[in-house]
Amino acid sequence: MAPVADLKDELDIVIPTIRNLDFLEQWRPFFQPYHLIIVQDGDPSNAIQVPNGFDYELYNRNHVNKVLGPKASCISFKDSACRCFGFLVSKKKYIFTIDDDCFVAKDPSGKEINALAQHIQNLLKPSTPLFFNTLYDPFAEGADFVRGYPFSLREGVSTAISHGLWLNIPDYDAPTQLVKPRERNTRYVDAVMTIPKGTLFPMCGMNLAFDRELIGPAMYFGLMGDGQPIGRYDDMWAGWCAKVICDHLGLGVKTGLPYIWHSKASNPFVNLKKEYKGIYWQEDMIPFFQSIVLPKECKTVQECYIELAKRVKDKLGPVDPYFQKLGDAMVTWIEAWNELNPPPQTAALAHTNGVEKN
């Protein structure tokens, strides 16, 4: 495994929160070398306390409005989807995002798990979405490709997303929470696997890393929370969009290690109120994403995402007017991304013309 410090200048940690960040004390040995981007949700007049010794930026809704102006409408309010503002303003190659109720887990030997180091390892090694290796990740220590694996595919593809898991409180929907209120995940599976091409997955944002340069514009967590008819589908929406685009562009998505300790279950009755439309709509959303074939002319993530936004409006718009609004927000998100993250040639031109000043 590459030393964690290898990416300390290339990775931002993005944390959405509504509370003081005392949980960082437990993560201090692993997070302190890194820059944190904290996105405060809710009332911006509430002061958020961050433990001493961390290098961080703290953004609240006032900052979002100031940075994005009219485009701020695409950033969710009173929902963890606000984290994608941190993805937008970061200037680093990699992002690790974690929720503030997640703590350091221990492996079966009792050793504390450096989740960030494992994510970095996942991202720096190739994925194998085109042919499944029955020993899971062939690039892991002590593993390799099994007999019958085509040599022409053993180079793999670049990994865009590393999706980690959770011990203790599972990431369940409200109906499952209600029927299994005492269930806890105690199973530690020492494995990482590439999600095959053409296969969707329910992405959870509480323990997630990605290559911002490869897939960043697709990691939009949608319009959720306050003022919207749905919540708690923000990370899944981003996952479905990103996976379709990864498949089209030949990028990989990994899931499995690392584990974090998810400390508390949210209220299932509150969750049900947020989720109930999503539970109905997902029966239309999943077939929609499964059927998408993006045109060959879409060669960048932004081009893919704009095409996806059009299809959301066309195909899901009849399901509910919300999807018309969401499709518009997806376009606004890409406009904001391009404005804050211009291609190198555009940025150089702006600097030459005296537009960009430091």
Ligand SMILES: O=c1ccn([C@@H]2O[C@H](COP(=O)(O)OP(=O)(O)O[C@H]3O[C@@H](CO)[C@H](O)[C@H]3O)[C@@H](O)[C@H]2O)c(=O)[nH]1
Contents of the next structure:
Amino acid sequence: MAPVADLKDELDIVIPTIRNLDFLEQWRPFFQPYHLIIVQDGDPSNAIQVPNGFDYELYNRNHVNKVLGPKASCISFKDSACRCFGFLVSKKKYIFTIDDDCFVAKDPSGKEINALAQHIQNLLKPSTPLFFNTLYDPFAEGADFVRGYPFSLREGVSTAISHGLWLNIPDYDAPTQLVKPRERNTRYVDAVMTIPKGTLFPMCGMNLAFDRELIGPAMYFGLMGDGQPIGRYDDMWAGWCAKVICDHLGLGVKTGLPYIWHSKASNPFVNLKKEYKGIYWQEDMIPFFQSIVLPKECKTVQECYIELAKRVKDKLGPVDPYFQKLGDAMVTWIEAWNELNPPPQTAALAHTNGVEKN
Ligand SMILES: O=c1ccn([C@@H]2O[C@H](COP(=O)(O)OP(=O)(O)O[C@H]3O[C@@H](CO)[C@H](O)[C@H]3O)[C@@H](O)[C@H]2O)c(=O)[nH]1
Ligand SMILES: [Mn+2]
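Alternate state requested, the form predicted together with this ligand (shown: the form predicted on its own):
Now the complete complex, all chains and molecules, led by this one.
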């Protein structure tokens, strides 16, 4: 792999955790130069030990409530969806988010995979959503555009999201887990490809990176877990919203390398209880997202997202009252995002007027 741009001052690593952070020892060579944002879920009185030598900030539920006040209602509790709070408070251009049961995988040659470096490569190089390159990522070393690929499209578009994959425990839904409890993913597919414009995909949050300045406000992981009728659709919801907005704004989404080693299979029966409404509702959710054509007046992610929230309430509200709540929470999320991430000119104005943001 070509030398990787050093983004240590431009990228935060966001980790949701309800367990412990021992997994960081394996990632130390790759992660130590980076700042970690740890979002501790569950009981805030539990002490989470962070291995020595890492630069980090840790937020538990008390911090979420303190930072957001009433807007904290949009941040899920007791679900990996809580990770999006880390996206909100970060001040960096890039985010890499990883689960605490994901370890360093090895490629077929036995070499340890620096997943972060591959995500950075994916994000810094253009995507090609408008015309599929059959030799996959044309910007990868040793690859290029194939014959017949229009030269007018070879510049590509900016990449907003890099979606990595998993060896060992694949990200299957509960019914599939129940039917195939011992199935392990041993296939290492050496490819990165752009997901074509107009095509949705199931975004998994366990090995994911994105450009926060390009798509951050759309990376809301919804209302899941405690007090909600659904779980384990956090990343899926964010992925569908983000992909529709990327398509509208001419941004790219890539999937494939890097792989991580996913070590823990969560309980399929517990997962089924969390997922079952989602499995049923997604037969309405997917046609909804496939039908979305955002107005040309929507020029920012926030404008797109607020429009999307309106349509969620309007079109999915009749499916279940949950979507009314979700639509409102999407608006709250954007309000929180704008409050914590004011546009530069606003921030500068607030500063000159002596209105220091605390
Ligand atoms: O209530 C919770 C549960 C978990 N977490 C943290 O979130 C991640 C993922 O947890 P886990 O590995 O148990 O979940 P999986 O079934 O393997 O994967 C799901 O998680 C999402 C992908 O990231 C997606 O919904 C499923 O693929 C770990 O870091 C837990 O510590 C939590 O914060 N709160
Ligand atoms: Mn897991």
